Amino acid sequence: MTNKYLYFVANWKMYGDLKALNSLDKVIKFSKSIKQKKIKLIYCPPSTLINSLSNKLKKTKIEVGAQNSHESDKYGAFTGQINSKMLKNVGARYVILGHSENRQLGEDNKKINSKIKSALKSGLKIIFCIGETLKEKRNKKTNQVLSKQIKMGLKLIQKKSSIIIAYEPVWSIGTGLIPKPKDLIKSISFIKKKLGKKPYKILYGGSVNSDNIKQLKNINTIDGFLIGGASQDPKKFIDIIKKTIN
């Protein structure tokens, strides 16, 4: 796995304050030390960090995202929401889409598509998350619900060299566990074939940490991770790297 390009993508959801960007000193002077060149790392914290962070990580190859954004591309009346376009100008070069919570919330994979289209044409780059629930799970609908995800979010997509899939079993996210290695690895192969000849980058997350991650990193198909949690941790964030990378 180490002669891949790897991904190490921080999802902070909704935690996080100024004072808390002081954590990333240290994941700032590690990333410099690391002689793997091959690594990319991106954080997304809350929309109001984005714009403090990016000018804290300008003068590094740590890069910043956004953890959703709105369908439209233009501006408009949709009080407390933000778009593609102002996540970009604030320092924003990825966005993560799709992620479980926010389909929870009622995103659907039409919407979903929407905001897809909205943010590439923003030039933003897209963290695709898709994933089953437990119930989809012990029904056996896990393959089933992949294909209508994948075939529905990237409907009419064109520019696929921006995207980067997230597999994300829901039932996996904050429980502490995760797919054994056979099944994840059925289902990044179903996940590859699904996606057609065209190379994805496909990331693992849920509940990604320093003592898993020594199982999942030697799944040769996964090029990086989405972790939530831990990344809030410099020390157990650098710890994942470490253990993936030696």
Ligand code: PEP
Contents of the next structure:
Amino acid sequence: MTNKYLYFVANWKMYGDLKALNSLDKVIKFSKSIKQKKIKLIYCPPSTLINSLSNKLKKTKIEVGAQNSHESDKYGAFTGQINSKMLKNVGARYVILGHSENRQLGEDNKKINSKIKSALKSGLKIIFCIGETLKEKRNKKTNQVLSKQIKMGLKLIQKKSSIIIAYEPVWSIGTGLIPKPKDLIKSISFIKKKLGKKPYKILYGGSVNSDNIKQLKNINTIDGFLIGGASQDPKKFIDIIKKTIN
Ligand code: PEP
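For the form predicted in complex with phosphoenolpyruvate instead of the form predicted on its own, what are the coordinates?
All chains and molecules follow, beginning with the one already shown.
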């Protein structure tokens, strides 16, 4: 790991209710015991829990993010949608954009670019997900895909310091599979090269758990982890953090 901020981002996906927030008491207690200053814990619950969670976390250093936002930063007739301004209003400081589960629902690079611009305008920080599918990996298209996602996703974006990249190979999300260290190192280095001089933070996401973290934490070009399934269990989440920082 590098000597920079180390991020642990919990993506709760479409899980969790008000009762589930009680399970965070353990994480809050643990976060207060962390000696290292440069650790950032961010919880991204479903939108229904953002307000309650940000109230609960007010006196802690744990921050709250959303899992998606609409591309318009204005109010409007978009039934069922939530924009970045509304998310900020209820306590979100970050938003995950470009997640493969949303790309699979039809979000393309152009739309993700609009969403990033809009969320930046509202003052949110972005966790921008990129990654190749299994088919693209098998066809040796990983670099081509990453390159296009970066180029189109970040097109004409000025406020680069508010963007964190999350490299999440689609075939790794929720499958228990993680890339071979040499492949992961290669992809991270390719992403860095594509991003140019700006020192972006780059997270890895995809089936991170308390076993494979021992291997992942040795890749010192990664600035942290985006954690789905394992983040829903406070014990597993804490275990991942402990094994990374100790
Ligand atoms: C994710 O949803 O971003 C993710 C990485 O999920 P999981 O950890 O469950 O693979």
